Structures are given as C-alpha cells and as structure tokens.
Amino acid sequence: MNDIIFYAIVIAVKILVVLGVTLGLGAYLTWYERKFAGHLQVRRGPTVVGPFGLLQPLADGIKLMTKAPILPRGIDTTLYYLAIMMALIPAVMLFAVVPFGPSFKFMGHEIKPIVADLNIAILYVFAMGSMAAYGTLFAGWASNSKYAFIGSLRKAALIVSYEVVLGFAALSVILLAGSMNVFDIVNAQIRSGIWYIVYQPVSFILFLFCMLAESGRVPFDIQEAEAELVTGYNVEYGGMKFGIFPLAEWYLNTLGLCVIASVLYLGGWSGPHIFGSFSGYIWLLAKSFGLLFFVIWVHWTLPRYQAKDVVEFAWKYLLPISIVNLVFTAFLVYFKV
C-alpha cells in the first residue's frame, strides 16, 4: 500500500512539473522567436518590458486576457470553444511520453523522467498529433466564416498528406529499435554507439519536412496564409481565445515534436557526462532547441509554397521515399545486414 501511494504522488508531482515547465516554455519561446527573428532581420526584437524583454511574455498574456470577449453572429458556440481544448490539450498531452532522461534512484526505488511509460509511446504520438488538427477543423466550422472554413479544409489536407509519411519515417527506426517504447530507442542508440541520424539520414530529413507540416510552420502555414485567408482558421478568435492555437501549435507541437525527434534520430538524452547528474536533461534540452533553432530559422527565411503544391510535394514525392526507405531497411534489418 505504501508503495501504491508513493508512486501515485510521483505521478502527480510528473504532471504537475510537466505542466508548469511545457506551459512556461511554450510561453517564453513567443519571446525567444521574436528576438530571433529580429536579429535575423536586423532589429532588436522585445526590449522595454522587463530586462532583455523577459517580460514581454507576461504583458502579452495579460494584455490577451483583458481584451473584451466578442462572439461572431451565427457561430456554433458548442464547438467553438471545443476547438480551443481540441487544439490546447493534445499538444500538452504529447509530452506524457517524453523521456526527459535516464531513470535513476529515489528512495529505494527506480524513477523514470516520463509520466506515462508506454510500450507504443509512438504510436501515442500520431494519435496525439492527428487528434490536434480537430482543433483546427473545428474552429473553421464552427467560426461561420469562408476565410476560416477555408484554411481549416487546407490544415485538414496537410495532415492526411504529411501523417502518413511521418509514419513511414518512424517506421524505420522503429524496425531499427524493435520497440515502439522510447526508452528502448534510446538505450538501443546507447548500446550500438551510434545515433539512428546516421543509419536513417533519409528517415530524418523525411520526418523534418513532416515537422514543419504538423505544426504549421512556414513554408507549409497554408492553413493561415495571412494575405489570403486573413490568418485563416482562427480568425474569428479574439483574445486569450485566440493565442491559444499559436501556442498550441507554433509552440507547444513544434517543440514536443522537436523533441522526438532528438529520441528517435539523435539518441535522447545520450552524450558526455560533463554536466555531472544533469547531463541527459541537458543534452535531451540542447538537442531539442538546436532543431527547434532549424524551425525557426526556415519559418524566417522561405516562403510559403501554394496550397496544392505542399500536398502534391508530399503524395509525389515524399510518400514515395518513405516507403522505398522502409522497404530498405526492413531488408537490412530482417537479414542483419
């Protein structure tokens, strides 16, 4: 019984840091993009509220809570506010399966960093991330506006066409690992030595442009395409309703995802223990930002492609790869090449 009830407040105290840190990084990258991309552009970026502007988060949170809540006319208020969870809860749900580092030793007893420990963590995080275009459909259908009925058809488009490639490039590392648990990736990278990046460079590249797609990020934004749709699906969303899809998906499903794919492809929290008990935790978090720094710098850089270029880019092209990239390597993997 006492076992039971330690592991039941660990379990608790996994949430309730989850939480805070996912919320509070999702949070504070709004700044860290915004810095970003002023001295990409020559400019200073957020300065005046607070030192270095490290509080332009806050007043950008509260100046959204404070905005006077407007309904549009002939909305289906049910699934309008449904696709503000639809959109929040998924994305903060993904990270429930992210190995934040190594287990180790608490009182007699063995912690794992993760809040739920699941043999098909992957195939979580496909459901999880299919579950958040909902968000998105929903509030193009429910707004009663062309501009974001529009932009959600085009989200929906998107995730049809990029979910499947990105389980093909899973797929191949699965077979590499021989387990879907994240752990097991991981400790499968630990014990060979080398990183799958290097045995599944074409699975990487493959899952990077499927990154840029699932969380909307420029050149695949087609679902906003401000000077089309007038920021598309969530046009019709003001205040804390509306900053909740960026954080959702510019933010908190770009870095969840950024994150898996440091577990998959760049041995999770794996490298020198020159950071003494803390070194997984900030190899996994360096390995992280470095490809979250590769997102924004391409949100910053090209443009946006059209519409029907982005999925017939994934149905000509990508899907074709995938599949010839998985064939190869159940080849290798079956006959241990």
Given for the second form:
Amino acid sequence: MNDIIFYAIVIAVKILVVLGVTLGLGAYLTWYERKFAGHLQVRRGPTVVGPFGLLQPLADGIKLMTKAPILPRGIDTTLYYLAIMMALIPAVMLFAVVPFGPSFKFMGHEIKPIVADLNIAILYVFAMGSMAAYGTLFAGWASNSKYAFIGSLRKAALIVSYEVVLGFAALSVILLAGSMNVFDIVNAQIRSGIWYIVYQPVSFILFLFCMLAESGRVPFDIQEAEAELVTGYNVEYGGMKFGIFPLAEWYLNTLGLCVIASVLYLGGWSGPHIFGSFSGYIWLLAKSFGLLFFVIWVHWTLPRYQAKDVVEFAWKYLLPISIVNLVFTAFLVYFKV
Amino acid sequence: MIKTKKLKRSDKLGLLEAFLFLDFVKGLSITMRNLLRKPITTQYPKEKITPPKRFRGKHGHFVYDGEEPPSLKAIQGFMSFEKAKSRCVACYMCQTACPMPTLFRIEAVQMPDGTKKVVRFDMNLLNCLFCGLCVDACPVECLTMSDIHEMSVYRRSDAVLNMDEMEYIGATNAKAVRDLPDRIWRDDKERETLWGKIKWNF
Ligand code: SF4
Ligand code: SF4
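The form predicted together with its partner chain is what I want next, because the block you gave corresponds to the form predicted alone; please supply it.
The complete assembly is shown below, putting the previous chain first.
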C-alpha cells in the first residue's frame, strides 16, 4: 500500500516537473532563438526587457494574453478551438517518454526520470508527432481563410513525405538496440561503448531531415512560409491562441525530438563522469541543446523547399535510401557481424 | 573599388556535393562567421548615428547675419530685414520648384516705407517628400535643410513648420551642417566604428 502511495507521489512530482520545465523552457527557447537568430544576422536580438532581454518571454506572454480576442467570420468554432489543443497536447505529451537522465536510487526505490517508461516509447513518439499534425490541419480548415488553408494543405503534403522515412530511419536503430524502450536503447549504446551515430550515419541524417519537417523548421517550414502565406495555417489566430502554435510546434516539439534524437543516436546520457553524479543529466542536456543549436542554426540559414519538391525528394530519394539502409542493418544484425 | 568574385557553377550538384551536403555546409559556415562578428546594430533611442552632411532633414531658414550671398546684397535695400531673422525674400521660387506646391503658405506685406516683409512662411511637412528641390531653387540661399530627422508629432497641426522654428533651425543645426567639410558622413571616426573604413579616391 505504501508503495502505491509512494509511486503516485513520484509520478505526480514527475508530471509537475516535466510540465513546468518543458513549458518554461519552451518559453525561454523563444528568447534563445531570437538572440541566436539576431547574432547570426549580425543583429543583437532582444536587449531591452531585463538584462540581455531575459524577461522578453514574460513580456511576450503578457502582450499575447492582453490582446483583444478576435474571431474571424465563418470559422468552424469547434475545430478552431480544438486545433489549439490538438497542437499543444501532443507536443506536451511527447515529453512523457522523453528521459531526462539515468535512473537513480531514492529512498530505496529505483526512480527513472521519465514520466512513462513505455516499452514502445519510440512508437509513441511517432504517434504524437502524427497527432500534432492534426492541429495544423484543423487550424487551416477551421479558419475559413485561403492562406491558412493552403498552409494546412502543404502540411498534409509534408506529413505524407516525412512520416514513412522517419519510421524507417528510426527502425534501424531499434533493430540495433533490439528494443523500443529509451532506457534500453541508451543502455545498449553504453554497453557497446559506441554511439549509434557511428553505425548509422545515414539514418541519423534522415532522422534530422524528418525532425526538421515534423517540427515545421526551415527548410521544411512550407506550411507557415511567411513570405508567401503571411504566416500560414495560424494566420487567423490572435493573442495567446496564436502563441500556442509556435510554442508547441517550433519549441516543444523540436526540443522533444532533439532529446529523442540524442537518445537514439548520440548515446543519451552516456559520457565521461566528469560532473559527479549529475554528469548523466548534463551530458543529455548538452547533446540535446547541441542538436537544438543545429536546428536553429539551419533554420536561420537555409531557404525553404517547395511543397512538391519535398514530396518528390522524400519519396524518390530519402525513402529508398532509408529502406536500403534498413535492410542492410537487418542483415548485419541477423548475421551478427 | 569593390571586388566582385565571379563563381562558376554547374546547374546540377556534383556527386560529392550532393552526398556531403557541401552547399548546406557553405551556407552554414557563412551564418556561423556572422555569429562570431560583432553586431552592427545601432540601438536607436539610446545611441544615434550622425547623419551625413548631405542628409536632407527638417527645413530651416538661414538668418540675416551679414553672410549673405551677392544675390541678396543686391536687393536687400528693398527688404525690411531684421538681424537674426529669416532672410527670405518671398520670391516663391521654392514653392514653384516643389512637386507639392500646396504645402507652402508664404505671405508678405508692404511696409509703410515701401519695403517688403515676409510675415508668414509655413510648410506642411506631412506633404513634403524631402527631395530638396526647394533648397536648390532658393536664389538667396535662405531655405536649407538640416540633419534633424526625428519629426514625429502627436497632432497633424504640429507637423506644420513655421518661420520661427525655421529660423531657429537655420541658426543652429543647419548652420552647423553647412560649415562641415563636404563628406558623406559628418564624422568619419564615428562612421568607421559602425561601417568600417571607406577609402576616398582623391
Ligand atoms: S523638399 Fe521637396 S517636397 Fe519638400 S518642400 Fe522642398 S521641394 Fe517641396
Ligand atoms: S525661394 Fe528662398 S527666398 Fe524665395 S520664398 Fe522660398 S525661401 Fe524665400
């Protein structure tokens, strides 16, 4: 009985910590990105609110919340509001299977710093990624605006191109590790002493492509293409209703996928024990933020593809490459080379 | 001389380029180099750059102070000028040259001794496009432009420039700008800190 209460409390604490950390981090990633983007373009980024503009997310939040709520005419109200939830909830739910470090002992129990230690964690990540796409689709459909609609149609084209490749890319790692559980995957890498990026460089690059596509980052941000679609699928949303979309897609989703990518390919929390008992957490954080750095760096460098090019590229090149890679890996694993 | 680098590129990517994402890497390296550079932002309300000498800002009137050009000396007997007041002769040349003539409101009266006195010279700057044609047209070097460029106002009526203000600008900002050496930037040192060194070819 005591055990049940203990685990209930642990789970509640985990959920609160994950929610607080991810939402807070998501807000601060806006600051990080703006600062970084500014310096990439020889600007300064936010400097006015607080030291180094550190209170900018707070100011943004206040600004977004105090905006006049405007509902465009002819919208599908249910879907209009549902779209916000469909965008935010999968992005937050993704963090249920995102580990934050190695397991540790606390009061005689082994505690894993992850909300739900599923044995199908990677499958769950894909599922949440696909769910998040509905937010975009609904937003475009419900807004009764051609820009938003074109944006969401483009997202639909994007989904059909990256989803399959994403699955095949991650599958080769799962084959190597023999499990879909994030802890097993990391432990397999720690045991063999080699990160899977060494075995699977092709799959890593494919995964990066799909990650950029899934989180709507350049060069695959065709659904929000500012230059031609105003801001795409979320153009008819205002105030905090609008703020949710970039928060969910650009920040939470990207962050979650970056952690997953570093778990899959970069050995998760493996690394030399130079920070004492915290080194696992610090390594995972460093790897994820390194990937995030790369994603934002790419975002502020490259131009974007056209929708038809993405589909063509994904189905003609990426998919065959990923299948060949997968079959090759399967052979290697089967014959235990 | 600006050096232009000519690059030859084929339409298709080479095999090596395609596999190693060389064009991606090139783009990324450019942004990374920018990241390491010092930002060139001027943080506007806190720091302001000095406009160049030839900057066309708010208009001013040069005043009657003994530095007049010969064209004015010839007719100053017919004008009733006061010291440190506008040296405008109300010839309407500026209005004629202006692409938007209605923005001027110039009035002059005849004094009891037969001389001419300008009593009103208003310019509605909301209609002005700061082309500087009026300055070129002025035969007595009265109308001029200063380096003042912060001209936002709360009411439309405040955007109308009257003679008193123009005299003040003429005696202060415009005079300071006029006496500078003819360079594109007023202060080469300051410009260099912002935009790097310019080589003058004379
Ligand atoms: S600057 Fe050009 S538009 Fe303005 S008053 Fe002079 S001539 Fe007219
Ligand atoms: S051209 Fe010069 S002198 Fe003539 S009215 Fe205009 S400002 Fe006065």
